[in-house]
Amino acid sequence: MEYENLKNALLSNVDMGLKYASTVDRNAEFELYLFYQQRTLVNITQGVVDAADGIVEGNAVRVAKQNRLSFASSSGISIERIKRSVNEAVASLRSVSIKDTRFKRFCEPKKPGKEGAFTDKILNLGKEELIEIANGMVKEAQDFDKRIHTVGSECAAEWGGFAVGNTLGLQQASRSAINRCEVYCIAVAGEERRTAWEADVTRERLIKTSGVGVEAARKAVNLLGAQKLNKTTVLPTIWSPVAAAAYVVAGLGQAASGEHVVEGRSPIADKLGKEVGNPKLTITDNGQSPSGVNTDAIDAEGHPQQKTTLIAKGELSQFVFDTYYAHIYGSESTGNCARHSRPFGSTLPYETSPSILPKNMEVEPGRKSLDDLIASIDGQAILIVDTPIGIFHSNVATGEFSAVAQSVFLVEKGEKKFPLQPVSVSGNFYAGLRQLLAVGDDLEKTIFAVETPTLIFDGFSIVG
């Protein structure tokens, strides 16, 4: 299937699928979701190259009747496969005895938003070129320092789209393309082994062909010679952009979900219009950012994606919704329906029932550089330069978290000192927003679909 014809092809099948569904049960409401993706993936592990390319495609059907709902899905987007899912969904509906009285209707037709920007060069990235890039990253890292003993890399190019239609008259589609790469290194000195990684993900240009391996190797080598903190204490923590991005997704990304708000799991559910963070903090979810990796014209149920301000100068402004929870809450959808698991989107979209997820979260930068932020520390602080392990296994209802930061440095009297052995960092996400000390100016796009600078929090417990 050609990229230029993708939307028309998907919408044509959506239209035929809905017409068939209406003949199966004229009194039911139907929603049809089609997904198509061309994917090329290259992985190098211990010198072994594994390369594959192919097509991922599938369909999902939701049917509603008299407050009863059912779901069915199957691989393939042909009319025959769509009919199979329709028939399975209708058959499943007959066995549903529990009514969902909160369900009102599927998404109503609205004017779509804009698709994200992309370079059509991504469409032509093949296995050979990705293998060359992956091998180049490995060689860069290996040549950087003789203490780099293990290097692995992965490159991917994906393009495709999805279409949504329902019996309320909605029929919309969106396309996107993305390419990404990452490399990890293990530096060894005696009995010490330190791991680091670097990544590049983008839709508006081709991934970097040089420098990524060097940066990963430099990070790993810089972590050698780590010392023990040897105490349990409370210290300011400096979260680099990638670590800060994980913090934002795991904390506010879940608490601001309309599902958690409506179901009583979000502790900020009653905080609209109230201060929940430092006045220096402004966070938006921008589903229309041209360069955002999750930008589409519509969300996974056909509602236009949009820009939503979550926190404005420390004040909670809005939650994010899909149609279902927006109806219950008495609001409107913000275009945040998704069909994949959080936070990485690893499951097949057509196999997953709709949920609510942020699209592209953006933290407004401050005016201080990382050097200025470090210089502002009078006593001691911990600098976290990578994603803490366990940060995503937090308790949404309470905000309590405990994670292990493996890539950390001691900051003392305004200077970055030396690497530390892994430390445990624990605290409360929401208290952290109020205890935010500073926001850096080093804005960075991350693999978590969050664009953020360095953030400094106070009040977290450190065990080393």
The other form holds:
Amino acid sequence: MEYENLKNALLSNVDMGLKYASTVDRNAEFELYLFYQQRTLVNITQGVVDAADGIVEGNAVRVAKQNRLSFASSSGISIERIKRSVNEAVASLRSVSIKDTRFKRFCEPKKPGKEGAFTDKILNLGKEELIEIANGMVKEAQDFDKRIHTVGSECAAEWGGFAVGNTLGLQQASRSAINRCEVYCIAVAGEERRTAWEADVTRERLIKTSGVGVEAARKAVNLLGAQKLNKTTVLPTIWSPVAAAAYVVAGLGQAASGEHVVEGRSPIADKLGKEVGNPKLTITDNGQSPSGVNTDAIDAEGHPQQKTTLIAKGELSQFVFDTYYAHIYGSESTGNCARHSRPFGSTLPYETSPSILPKNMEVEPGRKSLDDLIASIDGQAILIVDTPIGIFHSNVATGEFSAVAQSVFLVEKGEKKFPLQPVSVSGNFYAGLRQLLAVGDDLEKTIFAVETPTLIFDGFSIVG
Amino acid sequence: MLGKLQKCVELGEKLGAGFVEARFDDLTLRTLYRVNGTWKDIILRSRAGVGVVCYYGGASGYSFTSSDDHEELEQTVNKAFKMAKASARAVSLKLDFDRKPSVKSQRADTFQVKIHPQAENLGYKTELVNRTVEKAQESGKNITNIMGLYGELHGRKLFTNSEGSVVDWNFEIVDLQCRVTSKTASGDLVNGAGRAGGTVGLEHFNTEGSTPEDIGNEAGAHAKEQLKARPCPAGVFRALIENRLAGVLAHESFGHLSEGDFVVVGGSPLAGKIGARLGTEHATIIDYGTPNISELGGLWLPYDDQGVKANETTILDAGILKHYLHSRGTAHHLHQEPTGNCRAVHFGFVPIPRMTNTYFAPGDLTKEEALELLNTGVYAIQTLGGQVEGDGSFLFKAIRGYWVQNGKIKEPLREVSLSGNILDLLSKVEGATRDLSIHAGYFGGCGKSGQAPLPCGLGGPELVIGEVRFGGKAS
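Now show me the form predicted in complex with the partner chain, since the one above was the form predicted alone.
Zooming out: every chain and molecule, the one shown earlier first.
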């Protein structure tokens, strides 16, 4: 399969699959999703090399008839595999009479949006080059400081696409190519071990071949010599872009989902048009950002992806929807249908039934630099420079979170003082939006598909 | 299919690979998901594919395909070999291993259940979920959401390699769950949960404590109790950790650090510490692929994805580090025996060291004695999962808890998070109860190196810990 003819090849099988489906049950509505991706991945850790190269391909069928719905998927995109899924989905539908009276119809055909930025250099990124890049990153991290004890690097190149078709006449496809790298370092001094990582994920250019390893090593070494906070207290917390991105995904990223809103699991379900955050806060979800890693012409059910404002100057503006939940809520789809349920995606997306997720969230930057923000702290604050562990184990319904921030510094009287041993940070995501003190100007794209600057929150409990 | 896999091995060797492994998974996954009165998902997945590992010059290359077509399989072997050859130029730490006599599985290696999920129709399974949700509905007017979930994963796993091993067995796991969300008078949302499952037949849902009604009742009753629960105080307290949570501690906080791939590269704080005291005499941690499921529960894994037979591995023996969890390569490098822990989440991934059923060994305390030993602190119950980092820092979540004063349960607490460093925590285990149970299910699972969710079992007795850091509300 070539990148150039990928869409045509997938759409051709979608067309054949739908024609077959209509012979199985002429009175049923069908939706067919095909996924194809070439993946090459190299991992080098302390001289151990693991490498993989393969094709992920599969199909999924949804069938609806008289308010009954079922889903079946199978590995492969050949017409034989598609027929298998069609037959299994229809058999499921016939074997039980369970109605979903809320289902109205599949996604109606609309003009697609635009695919994201693309460089054909990613298509030509071979295993030898990935190994060379990964090796170079390990070396530069090891050379940075004698206290760097363990280094792991992973580089990957992925390209592919998906196609969706249904019996309402929709037949659309979208392609993308992404390359990414990540370096993980452990710095050791005596019995103290501190970890840090750095990553580069991009679709519009090749990944950086230098600098990523050095940055990971610098972060790890800077954390050595950590002191104990030695108290349980409430302090302002300064979340660097990568930590802030995790906060946004784990909190609003879930609560703004139309599914959680409709099903009574989102505490902001009744807050549309009301103030939910500090007026400094504006957050959009941009499914058409050219450089966004989740940008596609269509979402996972064929609806055009779009830009949606979630919070404007602290006021809740919109939730994100797919067709199913938009119908129930009395709204329109925002092009946020996804085939995975976690912020990190799914390794076999075709196996997952449609869900709702933000595509690329963007937090509007403020005007103060990180240095100015730190200088504005009168008493003490905690600076969090990496993703706190456990932040994604939070509960959308309660909004309560408790995470361990490992990469933290004490800020005191306007100055960044010294690294701290891990502290636990607890609070409520939604209360946090109202307790926002400041927004930085240091906008950064992160691996969580969130572009955000530094955010400072008040009122979280700290145990150190 | 075995013949096709054997041809893959032959081709890999012909290309120049020193050793080749080929495996085929043909799995069926069924998910049923009801939200309130609506069936959100009725899903059937067929997951079939071939994975090939070629070893060359101390490095390995992996490739996979969902096709069983001869030409596709040849290309897959070629890709795996080329990856291995390219990787060999960069490798400086070689994970070779010695050849051993071939392994042949037996029919009896597959766990036999009375009612296999395949034997019952879809209507039987939807009724299990309906009964669960309907029972939960009886738990009060504050309920805003009830989720009922049923999952099954089963099918053939076939493996062969350059030693001529033939491992052919059937994997099976089922799960029935209920989650209830209720709203307090002040508008806060609180949760309750109940579940049962593991490598069991559907007859398991007829047994006391695991019926759909029991599961629905547990979720509903706990959500109701949470209406009057207060947030857990923040700070350092004594703790009693319930069986399922002890399992998360064994798995997330210690098990991952004992995985051979972290150890060989020095990424684990347990590297080089065999024979060292890391915990108290009450801390014994075991990993075992084939525990006594009918008595303890858990997951049945007679072989790993390198064809190695399951082993009962005592990782930590009364506080002393004894063994790591291995692939064949990491075992050879560290001069230990393979443990049957090399697993892949599906055919799209190379097998790596992972856990099977990981649990604390039981002690000699009764429940009452454990509460008495706890005296005053937090009793943390059920799990929402957890995470560990390379320095031993961990965080894990309990769905609910109680504040215990002078050995008596005083009041319910909301969601509780526990954090710290595992090596500190193991040195503070003061006792364990007599009751051991292992828990496994279809939903959730372990994540590592992008491979998730991998079904794992975890468990233990209840553990009394002298000092744990609780995240919560600081006064």
